[in-house]
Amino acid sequence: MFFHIFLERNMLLHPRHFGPHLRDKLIAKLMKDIEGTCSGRHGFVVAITGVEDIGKGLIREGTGFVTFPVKYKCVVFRPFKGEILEAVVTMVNKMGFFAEAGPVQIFVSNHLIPDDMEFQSGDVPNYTTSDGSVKIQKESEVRLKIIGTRVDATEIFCIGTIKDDFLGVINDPGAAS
């Protein structure tokens, strides 16, 4: 799920950046350092939407660097247990498959795949129904439900299922060929 939140960070800036474009340099450094990162508490920072306040800088003795407290608004992505997501399958093996929904990697175990689907090894490993009408392979789009999350300091891992109503393959790239 996406949230629009306020965050605060102390930014360290080198003295060579001091001048008429100090604010612009500080905002550019903030975007470069923050966008695309993950904090366990808030989730993945997708984009910084605005800088609310840049406080007075404090000079660090001996280095000349200055620390500026910066308050900013950003969009974050944080998956929750029970959430339904659409994801792209990245790898299929006999244990299950991995899929990605934006920056989040989700594992779906073979126990959480419908019983009528079986693993087929070969050139393109996949899970196929007995009648061959539905196939999960690399690059397939699936709708899945998150049943568990594990949050580390810099990463979020999820476990998902497609063993429920209205879940499963949305788009199969192999059907077009």
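From a predicted model like this one, the values you see are computed outputs, not experimental measurements. Positions refer to the first chain, counted from 1. Note that the rigid core is defined as the largest set of C-alphas that superpose within 1.5 Å between two forms. What changes on going to the form predicted together with the partner chain:
- The Cα shift for Phe157 between these two forms, taken after rigid core superposition, is smaller than 2 angstroms.
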Second form
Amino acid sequence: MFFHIFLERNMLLHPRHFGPHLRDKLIAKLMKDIEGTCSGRHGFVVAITGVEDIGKGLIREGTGFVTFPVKYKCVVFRPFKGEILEAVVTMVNKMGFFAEAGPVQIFVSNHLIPDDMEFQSGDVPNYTTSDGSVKIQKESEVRLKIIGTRVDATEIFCIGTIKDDFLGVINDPGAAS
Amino acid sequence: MSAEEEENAADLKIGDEFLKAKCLMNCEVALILDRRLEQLQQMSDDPTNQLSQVFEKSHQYVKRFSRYKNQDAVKQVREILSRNKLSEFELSVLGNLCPETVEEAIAMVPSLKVIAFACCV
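The form predicted together with the partner chain, contrasted with the form predicted alone above:
What follows is the whole complex; the chain from before opens it.
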């Protein structure tokens, strides 16, 4: 799920930037440093939408660098256990398939794919029901439920399932062609 | 942190910080990111080199899964859903997935069960 939240950070600024454009420099640096990062607590920072407040700077002894407490608003993507979302399949193999929902990767093991779907190898590896009516392959859109998350310092990785009511393929690129 | 261990969106256990925060539906994120992209394009000739991978992936994702394209529709969806005393999280999941039946809605948002029972009795 995407959230719009307030975050705070202490920014360290080199003295050469001090001048009439200090605020702009600070915001530019904030965007460069923060956007695209990921923390276990807040998830992926997608975009900073506004800077709420810049506090009083504090000069660091010895270096001349100044730290400013900056309060900003940003769009973050944070997956939660138990959340249901839509994702695009990126890779299929006999262990299961990988899907992507925005910046996050989700793995769905073949134990968590309905039992009537079988793995088919070939040019386009896929999972297909015995009657061939439903097919999961690369670029398929699926609706899945997140059942576990693993949080690293710089990445979040999820395990998902489609073995539940109202989950599974919502749009199959192969069906159209 | 122990709260982290217990998190479960099905029971709305997503931590105080996120529960109080504003949730965004995919279509709203698409609007925000579109605007951001426009700003960047005006500022420099080559906007792509400034964009993070996270931004690009998110943008592609929300464009693909936005059900409402125009701004007024997005506003209306939020307004209509927010009449129902839903939490931010519930509202956004419903707005994103657009369940067609009550059963589907409850499967998508198990925390709705309480409301559904209250209405039936």
